[in-house]
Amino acid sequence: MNRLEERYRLLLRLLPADYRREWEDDMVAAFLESMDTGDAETAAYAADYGRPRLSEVASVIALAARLRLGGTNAPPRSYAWGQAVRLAALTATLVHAVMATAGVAITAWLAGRMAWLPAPAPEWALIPPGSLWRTAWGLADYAWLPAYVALVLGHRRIAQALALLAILPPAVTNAVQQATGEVPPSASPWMMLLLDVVLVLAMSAFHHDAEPVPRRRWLGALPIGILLVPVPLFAIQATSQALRLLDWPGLSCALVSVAIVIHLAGRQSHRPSGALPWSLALTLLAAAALALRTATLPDHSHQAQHSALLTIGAVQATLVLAVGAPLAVLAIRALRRLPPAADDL
C-alpha cells in the first residue's frame, strides 16, 4: 500500500464502519484508477506525495454526512442524529425568518408607512440609505424568509443559496467597517457569521433519504413566532429602556432556555424515542447559544453599561448551561438505549 492509498483510506474513515466494510475496497480501486495518468514517473510521484483532490475530499465528507445524519431507513442512532440536526436547522432558520419578517413590518412603521399605528419616537427615526445599492445591500438579511420557506418545501439547495445571500452582505459590511475604523473591533458579528455558516452546512442534512418536513406545522410556526417573540419585544423596547440591554446573543439564550424548559416539562408525556430528536436538537441549539454568548461577552467591556451588560450576559450563559446540561445528559442516555448499528456490534 503506497502513501496515496493510505491517505485516501484515512479519509474514508469518516464513513461509518459498516459502509466501509462493504464499499471501501471498491472506492479505493476507483480512486486509484482515476489518479492514474498512464505516465510511470507521474504515477510514482503521486504514489509517494499525492493526495486526494479537494473535490474528492468534499465528496467523501458529503457522503459521510448523509450516512451519519440518516433518513428513514438509517440505523436508529443515525436517524436520531439526522432528525436532530434537521430540527435544529429548521428552528434556527425559523428564528431568522421570524426576526426578518418582523423587521419588514418595523421598518415600514419607522418609515411612516403604517399610519394606523402610533408614530415612533424621534430617536427611532430611520436614516435613509445613501444609494439604491446600499438599500438592496441592507435588504439582504430579509432573504432568511424565503430561505426558510424553501427549506420547509424541500428545496434545500435554494434555501442554502438564499441563506448565503443573507449572511454575506453583513459580513462584508462589518469587515469593511472594522478595517476602516468606522466601528471598533468586535467578536460578536464574526461569531454570528460562523454559526450561520454552520447552519448553512447543517441544511445538507435535508438529503433525499430524509423524511419530508411537515409543511403545515412549520409554515404555521412563522406567524405564531412573530406574534410571540419580536412583536412584544419591540413594543416593550419602544416604551422602556430595560430590554435595550438584551442583545441578540442574550435573546438566543432566553429563547433556547424557555424551549428547553417546555420540552423537559412535556418530556414525560412522550415516548423517549419520540422525544430524543428534539432533546438532541435543543442540546445543539443550547451549545450554539452558549458559545455565542460566551464569545461575545468581552465585547461589552468597552461599552458604557459594561458592568450591567457583563452581569446580565453571565447570568444568561449560566441559565443556558443550567437547563442545557441536564437535557444533554438525558439525551445521551436515551441515545445509548437505542439499538446500535451494525458497526457498533
Given for the second form:
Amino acid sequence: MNRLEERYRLLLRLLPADYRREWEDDMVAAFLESMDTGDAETAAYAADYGRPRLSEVASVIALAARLRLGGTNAPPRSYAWGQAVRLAALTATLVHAVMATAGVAITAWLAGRMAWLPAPAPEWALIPPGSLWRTAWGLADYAWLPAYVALVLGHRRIAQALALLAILPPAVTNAVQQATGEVPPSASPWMMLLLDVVLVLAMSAFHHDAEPVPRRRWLGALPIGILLVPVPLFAIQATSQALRLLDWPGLSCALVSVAIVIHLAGRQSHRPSGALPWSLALTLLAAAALALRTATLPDHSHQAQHSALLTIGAVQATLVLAVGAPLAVLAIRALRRLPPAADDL
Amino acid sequence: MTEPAFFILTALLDAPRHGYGIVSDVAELSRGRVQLKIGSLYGVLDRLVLDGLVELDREEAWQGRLRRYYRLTERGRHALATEAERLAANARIASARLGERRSPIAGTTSS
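Now show the form predicted together with its partner chain, given that the preceding structure was the form predicted alone.
Now the full complex is given, and it begins with the chain already shown.
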C-alpha cells in the first residue's frame, strides 16, 4: 500500500464501518485509477507525495454526512442523529434570523422611522457608521433572515452561501480591529465565528434523503420568536438597567436552558422515538452554548464590572450544565436502545 | 432522477463498467459537464444498487486489485427509458413554444 492509498483510506474512515466493508476497496481502486496519468514518473511521485484533491475530500465528506446524518430510509441511529443535527441547525439559524429581523425593526425605530412609537431615549441614538467595514457589519447580519427562509424552503446551498455572507464581514472587521488595536484582543468573536462555521457545515445534513422541513411550523416560528425574545428584551433594556449585563453567550445559555426545561417537562407526553431527536438537538445546542459561555468568560476580566459579569457568566454556565447533563444522559440511553443498522431490526 | 444518476445509467447501457470507467464515460457523455468525484459516484451508485436499478456483473483482477464491474438491470433500463421519455417530452414542449414565438424575421421574437 503506497502513501497515497493510505491517505485516501484514512479519509474513507469518515464513512460508517458497514459502508466501508461493502464499498471501500472498490472506491480505493477507482480513486487510484483516477490519479493515474499514464506517466510512470508522475505516478511514482503521486504514490509517495500525492493527496486526494479538495473536491475528492469534499465528495467523501458529503457522502459521510448523508450516511451518518441519515434521512427517512436510514438506520434508526443514523436517522436520529440526522434529525438532531437538522433540528439544532434550524433552531440556531432561527435564533440568528429572529435577532437580525428584530435588529432591522429596532434600527428603524432608533432612526426615527417609526413615528407611531414613542421616541427613543437620547442615549439610544444611533451612531452613524464611521466606515465601510461598520456598514458591512450592520448589513451582513441581516443575511441570516433569507438564509433561514432558504433552509426551511429546502434550498440548502443558498442557505449556506447566505449564512457565509452573514459571517464573513464581521469576521474580517474583527480581525482588522484587533490587529490595529482598535479593540482589545478577545476570544468572544472568534468563538462565535467558530460556532457559526460549524452551523454552516451542519446545514449539510439537509441532503436529498432528508425529510422536507415542515414549512408552516418553522416559518411561523419566526414572528413568534421575535415576539417572545428580542421585543421583550429590548423593551426591558430600554426601560431599566436590569438586563444590560446579559450578553449574547448569556442569552444563548438562558434560551437553551429554558428550552431544555420545557422539553423535559413535556417529555412524558411524547413518544420516546419522537422525543429523541429533540433531546439530542438540545444537547448539541447546550454543548455549543456552554462552550461559547466558557470561552468568552475571560473577556470579562478587562471590563469595569468584571466581578459581577464573571459571577453572572459562571451562573449561566452552571445552569446550562445542570439542565444539559441530565438531558444528555437520557438522550444517550435512548440512542443506545435503538438498533445501529436496519439489518438489526 | 438526478442528473448524475441519469448519466450513470446511460453509461451502463452498452456494457458493464467499473467505477472509474463510469466516471470517464459520464464525463464523455455529458461533454465534460458532469465530472463525478469518487465520493459522489459511490453516493449515487449505492442507491442505484439498493433500488435494484444496477447490479454487480463480475470482479476482475487489475494491477493487483479487484475491479468490480456493474451492469444495468431490466428495472434500471426501464427507469432510464421512462426518464429519457419525460425529458424528451419536456424538450419538445419548450421547442414548440420557442418555434411559435419566433418572428418571420430571422433572429427576432414576436411581442
